[in-house]
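To begin, one chain is listed below as C-alpha cells, in the form predicted alone.
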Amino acid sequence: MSKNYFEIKRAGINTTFQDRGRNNLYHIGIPFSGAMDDRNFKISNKLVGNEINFPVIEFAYQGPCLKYFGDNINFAITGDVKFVIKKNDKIIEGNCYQSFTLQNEDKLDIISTNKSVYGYLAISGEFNLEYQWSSCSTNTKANIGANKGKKIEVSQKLYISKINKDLSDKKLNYINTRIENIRVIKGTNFDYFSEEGKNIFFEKEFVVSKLSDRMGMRLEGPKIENIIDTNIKSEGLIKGVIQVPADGNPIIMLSDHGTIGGYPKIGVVISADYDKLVQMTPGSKIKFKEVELDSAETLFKLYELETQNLISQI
C-alpha cells in the first residue's frame, strides 16, 4: 500500500472522483457523467502538471477536509472556493488557479464554494482507482465508477500511487464570469407547445429549484402550455436536453442524466454555456436565448479555444 494518502476529516457534499467521463455507452443506458464543469476541470489538472483527463475530486458547495501523509505533493483548487491550508497551528488562506505544496500531517479544509455550485481538487500525482469502462467518474445513482461508485466519505483513505517530481508553483489569472443568458437550440418536440407556451420559454425568467443535482436541474416559474401530448414514447436523451413535463416546468438533463426520457423536449442547452449553467445556484434566475445550428457549433468551437488559451497559459 502506498505511503502517501489522504485521510478524509470531513466528506463534503456529494465529494466525487471525476474525469472527462464515458463514451459511446449510451446505448446501454450509461451516461457520459464525468466533470460537471470541464473547463476548471481541466485547469485544475494543468496547474499541478497533470495529464488534462486524470481524475480529480469534485465537491459541491461545502468541499471536504483532507489530512495528508507522506511525500511534499501540490495541490490546486479551481472554481470559485474558499479554502484553507493548517500547518501545525498555522494557517494559510488559499487563493483559486494557484498550485500550493501540501507536506505531511497538514491539513487542507476545503470550506466552501461561493455563489456557485462545483469546484475542483487536483494533486499533482495520481490517485489509486479503478477505471470501469476507461473512466473512474463516480456516477452514485447508478453506482458506477471508483470507489465502487460512491461519494467519498469521512475517515476514508485516498491512495496516492505517484507523484509527479516536478512540484514547481503554478498559478493563473483567471475569474469565473456569469452569462446573462443561456444559449439553447430548439428541441425535437418544439411544436408540442402552444405559441404562448414558447414565448414564455424565450421571454420569461425561470428560477433554478433546489431539486437539482448532477443528475438534472429543475426550473420553476411560469408553466409552459403543452398543446399535444405531455408524455411521449421514451426517446434518448443527451446532455443539456431541456424536458418539459405535465405540471409545465422545465427540467435541464445534467451529466448523470437517464439515457431515455418520456416528456417533450423543447430546446437544448448549447455546449459552449453548459459550465456557466451548471454553476448556477438554487434561487439563480435563467433566461433562455435561441440560436441556430450553425452558430452553436462556432460558439462551442470558440470556447474550447478559449479553454486551450487559458491552459496554455499556465
Contents of the next structure:
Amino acid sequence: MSKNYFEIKRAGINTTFQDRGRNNLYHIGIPFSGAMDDRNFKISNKLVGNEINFPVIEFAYQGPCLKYFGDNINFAITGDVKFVIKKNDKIIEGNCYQSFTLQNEDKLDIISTNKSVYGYLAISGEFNLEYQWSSCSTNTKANIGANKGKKIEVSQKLYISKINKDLSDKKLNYINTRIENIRVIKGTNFDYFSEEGKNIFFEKEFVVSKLSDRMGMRLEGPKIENIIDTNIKSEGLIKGVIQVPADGNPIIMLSDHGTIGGYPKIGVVISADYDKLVQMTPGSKIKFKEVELDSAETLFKLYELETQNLISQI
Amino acid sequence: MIKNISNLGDAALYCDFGNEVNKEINSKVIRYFKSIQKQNIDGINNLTPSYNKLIISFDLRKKNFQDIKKLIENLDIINEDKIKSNKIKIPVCCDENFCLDINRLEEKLKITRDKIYEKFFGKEFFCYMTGFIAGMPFLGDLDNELRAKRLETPRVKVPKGSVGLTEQFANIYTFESPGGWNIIGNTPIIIFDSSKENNPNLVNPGDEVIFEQITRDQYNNYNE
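Coords for the form predicted in complex with its partner chain, given the form predicted alone:
Next comes the full complex, and the chain you just saw is listed first.
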C-alpha cells in the first residue's frame, strides 16, 4: 500500500467517487452516473493539474472531514462550499476555486455546501481506485464502481497511488450563479395532460422536495392533471426527463436514474441547464420555461464554450 | 419499420414502433437495437430498447438530433434470422419463505397455487427488455389466468433472486430493491454479475427463458 493516504474522520452525507460516468449500458439497466455537476467536476481537476475527467470525491450538503498522511499534495474544492484546513493549532479558512497544499497530518474539514447541493474535492494525483466499465463512478444502488460501489465511510483510508510533480498554485475567479428558471423541451407525452395541467407546468412555481437524491428530484406544487392514462408502457429514460405519476407531482430523472420507467413524460430539461438544476436544494423554487430544440442546441453550445473558457483560464 | 422518430429533449432520439406490447413489435425494436449497436457509431452514448420503443441518447458535443436521425433512417437493419438468441433455464424454489405473494395471487386470481405453478413452469418466455434496475429481465407472456396487478403498496425491500409476476410479465430481482411485483419464488442463480464486464446479464433482450421448479434442498445445494 502507498504511504500517502487520507483517513476519513467524518464521512459526510453522501460522499462518493465520481468521474465522467459510463456509457453504453442503459440496455442492461445500468445508468450513466458520473459527477452530477459536470462543470464544477472538470474545473476541480484542472485546478490541481489533472486531466479534466479524473475521478474526484463528490459530496452533498455536509462534506467529509479527512486527515492526510504523506508527502505534500495539492487539493482544490469547487462548488459553493465552506471548508477549513487545520494545521497543528492553526485553522485556515478555505476558498473554493483555489488550490491549497496539505502536509503530513493536516486535516481538511469540508463543513457544508452553502445553498447548493454538490461540491467536488480533487487532489493533485490519483486515488487508488477500481474501474468498472472504464469508470470509477460509484452507483450505490447497484454497488458498481469505486469503493466496492459504496459511499465513503468513517475510519476508511483512501490511498493515493500517484502525486503530481507540479504543485504550483492555481486559481480561478468564478462564482456559481443560481437560477430559478429551468428550460425544458416538451416531452413525448405532453398531450396526456389537461390544458390546465399544461398551463400549470409552464406558469406556476414548484418547490424541490426533500425526497431528492442522485436518482431523482421530486417536486411539489399545484397538481398536474392527466386526462389520458397515468401509466405508459415502460420505456427508456434519460437524465433530465420529467415524469408525472398519478399523484400529479413531477419527478426529474437525475444521473443515477432507473433506466426504464412507466410514467408519462411531460418534458425534458435541456442539457445546458442540467448542472444548475442538480444544485437546487430542497425548498428552492423552480419555474419551467419552454424552449424549442434548435434553441436548446445553441444554448448548450454556449454553455460548453463558457465551460471551456473557464478551464482555459486556469 | 419505425412508425415515428421524434426528439426526447435535446440529446436523445425517440423511436416509436407502435403502442401494442407483443413479440412481433418487440422483435423489430431488438433488430434495430442490435443493428445500431453493431455499427458502433461515434457520439451515440446509449441505446434503450423497450417493449415498443427505442431511445437513442447521444453526446450533444459531437452530434445533434438531425445527424442521428439521418443515420438511423439510412441504416441497414439485420435480418431476423441473423439475431442470435439464447435459451436459458432458470431454477426457482417456491418454498414458503420465498413465495411471498402466493396467497394474494390465489385470492386475486381465484385459482390454486398448484394451478399457478402448472401454468408458470416449463413454459417458454421471451425477454422483451432488461433494465429499471441492472439486469432485471422483463419476460412475457404470462398465461391469461396469471395476470395480476402490482401490489397496492410496493415493498421497501424485495429480496435478491425473487421471481415476480405482474400483468403479462414475469421478472427477477437481480439485487435487493424496492418493488411491487407479486413474488412467487426465488432463484439461487446469479442473474446480474457486475464483475463480468463483457456480459453481466444472464438474460438479454430476445432470449428465451424457461423456469424450472426446484426443492428447498436443491436450492440450498445449488452450485453453478
